[in-house]
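Only one chain is included here, represented as C-alpha cells and corresponding to the form predicted alone.
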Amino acid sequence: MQRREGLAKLTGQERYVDDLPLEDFLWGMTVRSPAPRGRVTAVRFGKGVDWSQVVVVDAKDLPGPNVVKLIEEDQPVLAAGYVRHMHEPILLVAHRSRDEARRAAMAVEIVVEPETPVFDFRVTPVTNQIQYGADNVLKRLKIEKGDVATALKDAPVVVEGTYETGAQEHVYLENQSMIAWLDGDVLTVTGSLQCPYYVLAALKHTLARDESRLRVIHAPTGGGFGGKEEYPSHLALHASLLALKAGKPVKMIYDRSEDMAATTKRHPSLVHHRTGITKDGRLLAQEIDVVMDGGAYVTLSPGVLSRGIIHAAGPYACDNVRIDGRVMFTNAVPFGAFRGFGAPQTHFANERHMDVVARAIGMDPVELRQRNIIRDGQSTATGQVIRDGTDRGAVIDRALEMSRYRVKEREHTAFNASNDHTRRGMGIAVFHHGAGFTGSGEVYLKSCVRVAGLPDGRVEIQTANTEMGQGAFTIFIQIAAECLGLDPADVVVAPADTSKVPNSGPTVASRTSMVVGRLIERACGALQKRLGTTERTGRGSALKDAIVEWHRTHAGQALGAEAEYEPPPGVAWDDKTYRGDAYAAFAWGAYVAEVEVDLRTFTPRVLDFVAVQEIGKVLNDTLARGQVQGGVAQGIGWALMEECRWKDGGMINNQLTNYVIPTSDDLPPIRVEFLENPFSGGPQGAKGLGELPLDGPAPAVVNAIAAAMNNDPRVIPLTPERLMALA
C-alpha cells in the first residue's frame, strides 16, 4: 500500500502550521532568560518600539496555576520573578508585524542578580543545592533480582567500566509552531505537535478553562522524534495567552536557532558497570549505576529514566542484576523526551561494556554475546519471564551472515596490517525495545479508538494519534481496509482533533501501530457486530451496504464504534518494587557496523551496516525500512557527529552550520533484513518498531572503531578530536 499522504508532500501541498491560512493576526515572540539562574530583578522596556502597538503578557496575566502540567507540576507558564535555566521564558510579546514582534523581544532588557549554577549533573552539588535538597536528585529508581553482592564477590573475573553520551538535537524539518483563536468562546489551539490531550491537559490546567471551551486540532507535523511530545504544550499555552490578551489570533513559530537553543533534548547520561563473569563468558553479576542529567525541571524525565533502566542490563540472562537509576537538576535546559527514550544510552554503555568484558577474559565478542543472550524461559533484570518463541540466535546469526562479518574481520587483519594511513574494523550490537508504556501505564491510559461508518459507506478511524512522518494514517487504514475487506481508498482518517476524537494516547513509545493499530481491529469488529454483521459477511461491498442502509434507517444518527485498551493475559507489573512484566512485548535486533578510520585527521566513516530486527509481523516493507534506515541515520550522527556545545547551561552551536549532522554522504548503505514471529496481542502480529533502531547503531559504530584502532573509546560523540586524544 503506498503512503496515503506521500504525494501531498511530495509535491508540497501538504499545509504545515505557517502555511494555514490567517487573517487579522499577530506574530508571537518570547523574551527569555539572559543568565541560568538567578532572581530577576527588572524588566525593562527599551526606546524605539511603539509598545501601545504591542501585546506583552507576563505571569500575572495567567488565568489558572503559573506551572505546565505534565508528570510534576514544577515548571513555570512563565518565570515569575526567579529563573533556573538560560533562555527560560518570561515574557511574551506580539505585533501585527513579525519583524516588529522580534524587535520588541529584543527590547526588553531582563535584569537578573545571579546565583551561582550547578552544570555538572556528574557530581552532587551538596553545598549548592538548586531547589530539590542537598543531592539534586530528581528521580531515583532500583531495579534489583537475586543476590548481587555475594555473585560479585565469588565471581572469578569482575570487569568495571564507565561510559558516557551526549545530548542530542531533534532537528526534525519544521520547528516548533503553534496558532491560538477565539471560535465564540471557544479557544483553539492548531500546531505541529505529537499529543494533542497533553496539550489540552496542560491548557485545561493553566487557562481554568473545561474541555467545552478548548479544542486542540492536530495539525500536519514535519518530524518530531520525541521534541514534540510535550514541549507543544508551552508554545501552545504561549500563544494562547497571547490570544486572550489581544482578542487576535497569534501564531507563533520558532526560528532554527532558538528552537535549537531553547527546547529539549535528549538526557546526557553516564554509565557505570560492574560485571562478574565466568572465564568461560557466562554472566554472573550486573551491577550498573545510571545517572542522567535532567536539566533545570523534571519534564519527562522519571519515564526517561524508567526505560533507561529496564533496558540497562541488555537482552541478556543473567540471575543477579541490581540497577540504580538518577536523574539529576541541573541549570540546564530541561532535557525531555527523544526518540528511545533513555534506552538508547544504556545500550551504548552495555554494548561497549560487553566488548570490553569480551577482551578483559580473552573472548570473541560475538561468542559472549551468543552465550548470553536471553532464551524463552529466562527472564529479564524485572524478573519478566521471556516466552515470546523469538530464535534471538538466530537474529544475530543472520546479522553475521549479512554482513560477513568473519570474512571481514580476516579481510582487515591483513588490511590493517598493509595500510599506513588507514584503519577498519567490525563492531557489532545486540540489543531489545519494549513496545508500549512501561508497566501499567497503558492500563492507566485507558486508550479508545473508535471507528466510524459514513452515510456514504466509507469507514472513518478516529483517534487522536497524529502522522509525523512515520507512515502512521497509512497503516492504520491498511489495518482496517484488511479487517473489513474494503479498498484503502474507501477508509478515511480523520483529523485529530479533541472536540471530535477519543484519547487514544499520545504517539510515543513505539505503541501507535502496536497498541492502537489493534484497537483499530477491534473496532472494527465491534462496527461489524453492530450492524449485525459477522466477520465474514460484513466485509467489502456488503459492508457499505450495510452502512448505507443504517445511515438511511437512523437518519441523522451517528454510527460507530468503539475499542478500548485492554491488556494482554498475563502481563502483571509492581511499580513500587519495579518488577514483573515491563512491557508486553520487546523487538529484538542485531546491528553490524563495518568503518574505516583515517590516521591522519583521526575522522571515522562508516562503511556499510547490516540491520536485523525481530518485530512480529511487518505491516509494511517499505515504511517498516524507512523507519529503521531513519533510525540508523540518526544514530550514526549520535555516534561520531552530534554534539551539542554548552555555554552557562545553553546550547552556543544552536544553528545547523555547527551543529553537524550525517548528510547522504556521510551514511552507508543500510542494508534491513526483518525476521518475524508474530505477536498475539498486535494487530496482524505487529509489534512497536519506532524506537528500536536508535539502540544499536552508536554501540555497533563505536564497537568497530575499537576493533580499527585497537583502543578503548567510552564517549560518544566520539568525534575526530576525542578520537586521536586515544591515539
Given for the second form:
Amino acid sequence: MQRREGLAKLTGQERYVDDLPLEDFLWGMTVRSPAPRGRVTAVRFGKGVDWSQVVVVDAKDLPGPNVVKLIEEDQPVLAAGYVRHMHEPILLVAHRSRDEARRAAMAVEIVVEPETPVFDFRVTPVTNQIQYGADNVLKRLKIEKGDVATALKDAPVVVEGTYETGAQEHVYLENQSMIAWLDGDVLTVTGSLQCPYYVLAALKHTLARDESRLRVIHAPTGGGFGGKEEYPSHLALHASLLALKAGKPVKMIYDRSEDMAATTKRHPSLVHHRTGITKDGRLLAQEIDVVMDGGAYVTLSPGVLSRGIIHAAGPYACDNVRIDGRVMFTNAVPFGAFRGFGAPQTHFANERHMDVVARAIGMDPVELRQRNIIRDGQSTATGQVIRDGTDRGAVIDRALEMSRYRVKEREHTAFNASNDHTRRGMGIAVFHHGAGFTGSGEVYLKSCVRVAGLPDGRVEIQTANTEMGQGAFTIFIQIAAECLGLDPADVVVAPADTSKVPNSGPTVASRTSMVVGRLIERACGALQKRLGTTERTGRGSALKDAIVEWHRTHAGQALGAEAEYEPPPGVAWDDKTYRGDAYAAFAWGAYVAEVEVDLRTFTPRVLDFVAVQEIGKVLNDTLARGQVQGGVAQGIGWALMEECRWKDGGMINNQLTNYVIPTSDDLPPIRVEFLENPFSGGPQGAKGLGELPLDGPAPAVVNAIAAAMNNDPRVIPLTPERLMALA
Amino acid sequence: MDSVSVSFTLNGEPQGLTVPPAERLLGTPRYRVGLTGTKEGCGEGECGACTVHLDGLPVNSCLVLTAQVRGQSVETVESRKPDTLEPFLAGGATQCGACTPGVVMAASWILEHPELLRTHNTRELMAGNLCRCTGYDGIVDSVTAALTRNRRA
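Would you mind giving the form predicted in complex with its partner chain, to go alongside the form predicted alone above?
So here's everything in the complex, that chain up top.
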C-alpha cells in the first residue's frame, strides 16, 4: 500500500499548523533568559513599542501550578524570578502583526544577577554549583548481574576505554508550531506534536481546567524524531496562556534559530568500559559507567538513562555485568527525547569498544562479535532470557556478504599501501533495540484503541497516535484492512483529537506499529464480535453490509469496539531491582560502513553503507526501508558532522548555515535488507523499527575510519578537526 | 516607503499586489494568495523547503523579495500536476512532507532539463534540499524512476 497522505504532501495540499486558515488572531512570541543562572532583578519594557497593543503574560498569569507536568514537576512554564538556563522562557507577548510581536519581544530587557553555573557534566560539581539534590544527580540507575569484581580480578585480559558523544539537534524540517483558541468554554490547541495526551495532561495541570473544557488536536506534523514528544506541552501552554488573556486565537511558530536554541536535543554522554576477556575472545565481565548531561530540568532524562543503560552491554552474552548510570544537572538548555532515547549513545561506546578490545587481544573484530553474540537461552544484562528464535549470527553474516566485507578489507590493504592521499576502511556495528516502553511502562500506559463502523460501511481507526512522516496512518490502515478483509480505501484514520479518540499512548519508543498496531488487530476482532460476526464471516463486503445494517437499526448511535493493552504472557519486570524482561521484543541489526578519508583535508566520506536487520515482519517495504535509510542518514550526521557549539549552556550555531546535516551529496545509497522472524505479540508478527536505525551508523562509520587511518577515535562528532588532532 | 506595487504571474495567473518592500517571496503566495504549499524550513537559504521556480529556475523563495519579481513568472508546487508525481509516491520520496514541496520543485527542474545529468548527478543536483526523513534514497530513486517514465512517454 502507498502512503495514505503521500499525494497530499507531494502536491503541497497537506495543511500543517502554519497553513491552517485562521482569522482575527495574534502572533505569540517568547522573551527568554539572557543568562544561564541567576535571579531576575528587573524586567524592563523598552521604548519604541506601543505596549497598549501588546498582550503580555508572565508567571503571575498562571491559573494553576507553574510547572510543565511530566516525570517530575520541576520545570516552570515561565521562569518566576529565577533562571536556570539560557533561553529559559520568562515572558510571552502577542500582537496582531508578527513583526510587531517580534519587535516587542526584543524590546524587553531582562536583568539577571548571575550566579555560578555548571556546564561540564563530566566533572564533579563544586559546592556553589550544586542546584539539584545534594550532588546534582538528576537520576541514578544500576544494573547488576553476576559478580563483576571477582570476574575482572580473575580475567586474563582487562581492556578499558572511554567514549564520548555530543548533543544532536533534531532538525525536523517543520519547526515547533501551535495554535490555541477558546471554542466557547473549551480551550482548544492544535499543533505539531507527537503525544496529544501529554499535552492534555500538561494543560489540565497548569491551567486548572478539567478535561471537558480542554481539547488537543494533532495537526499534520513535519517530522518529530522525539523533538515533539515533550516540548509541545510547553508551547501549547504558552499559546494557551496568551489566548486566554487576549481572548483571541494565538499562533506561535518558532523560526529555525529559536527552535534550535530553545528546544531539547540528544543527551551528550560519557561512557567508560572495563571489560574482562579471555585471550581467545570470550567476554567474562563488563563494567560500564554511563554519564549523561541532562541540562537544567529533569524532562525525560530518567527514561533516556534507563534505555541507555539497558542497551549499554550490547547484544552480547556475558555472565558478569555491572552498569552504573547517572544523569547530571547542568545549566544547559534541557536535553530530551531523540530517536533512540539513550541507546545510540551507549551502543556507540559499546561497539567502538568491541573494536578496541579486539585490537588489544589481537583478534578480528567481526570474529569477536560472532563469538559473543547472544544466543537463544542466554540472558541480557537485566537477566532477560532471549528465546525469540532469531538467528543473530545470520544477521551479521548477511551484512558481511552484502558489503563484501572480507574482499573489501583485502582491497583496502592494497589500496592504502599504494595511495598517498586517501585511506579506506571497513567498519561494523552489531546492536539491538527494545520496542515499546521499558519494563512495566506499557502496563502503566493502559493504551486503548477504538475501531468504529461508519454509517456508509467504512471503518474508522481511532487512536491518539500521530503521523509525523513515519507512516503510522498507512500502517494502521493496512493492519485493519488485512484483519477485516477490506480494501484499504474503505478504512480511514480519525485525526488524533483528544475529544474524539481514546488514549492509545504517545507516539514514541518504536511502539506505534508493534503495540498500537496489535491493539488495532484486537479492536477489529472486537468489532466483528459486536456485529455478531466472526473472524471468518465478518470480512469484506459482508462486514460492510453488517455495519450499514447496524446503523439502519441504531440510527444516530456510534458503532465502536475497543481493545486495551495486555502484556504478552510471561513478561516480568522488577522496577526496583532493574531485573527481568526489559522489553517484550528486541529488533536486531548489523550495519557495515565503507569509508574513505582524504588525508589532506581529513574529510571522511561514506562510500557504501549496508543495513541488515531482523524486525519480525516487514509490514510495508517502502515505509520500512525509508525508516532505515532516514535513520542511517541521521546517524551518519551525528557521527561525522553535526556539532552543537555552546556558550553559557546555549547553542550558538543555532542555524542550518553552521549546524550542518547530511545532504544527498554527502551520502551513498543506503542498502537495506530485512530478515524476518515473526513475533507473536506484534501485528502480523511485526516488531518495532523506528529507532533501531540510529543505533548502528555512528559506531560502524567510526570503526571504519579507525580501520582506514589505523587510529583510535573515541569522540563523536568525528569532525575533520578532531580527526586531524588524532594524526 | 511603506509599500510597493508589483505585478508578476503566479502559476500562470497574473497578480497585481501591493506589498511591504521587505516581504519575502516565500510569504506572498502563502499569506496573501492562500497557496500554502511552499514551506519555510530555515529562512536563510540552506534547506530548500521554500524552493519555487522563478522564470523556470529553482530559487529559495526565502531569499527573494517579492518586489524583485516584477514581470517574472513564479511557479510553486501547486502548479505541478498530481499524475506527474506518482513516481515520487511509489518511490518513497515523501515522509513527513515538510521538505517535499521544495524537493518536488527542485526535482521537476531536473525532469524538465534532463541534459543537466550530462554534467551532474542527481545527488549533486538535489543537494540544496535538506530532508531529515528519507536519507535521500527515496528522493533520488524517484527522480530516476520519473526520468525513465518520461523517456518512455
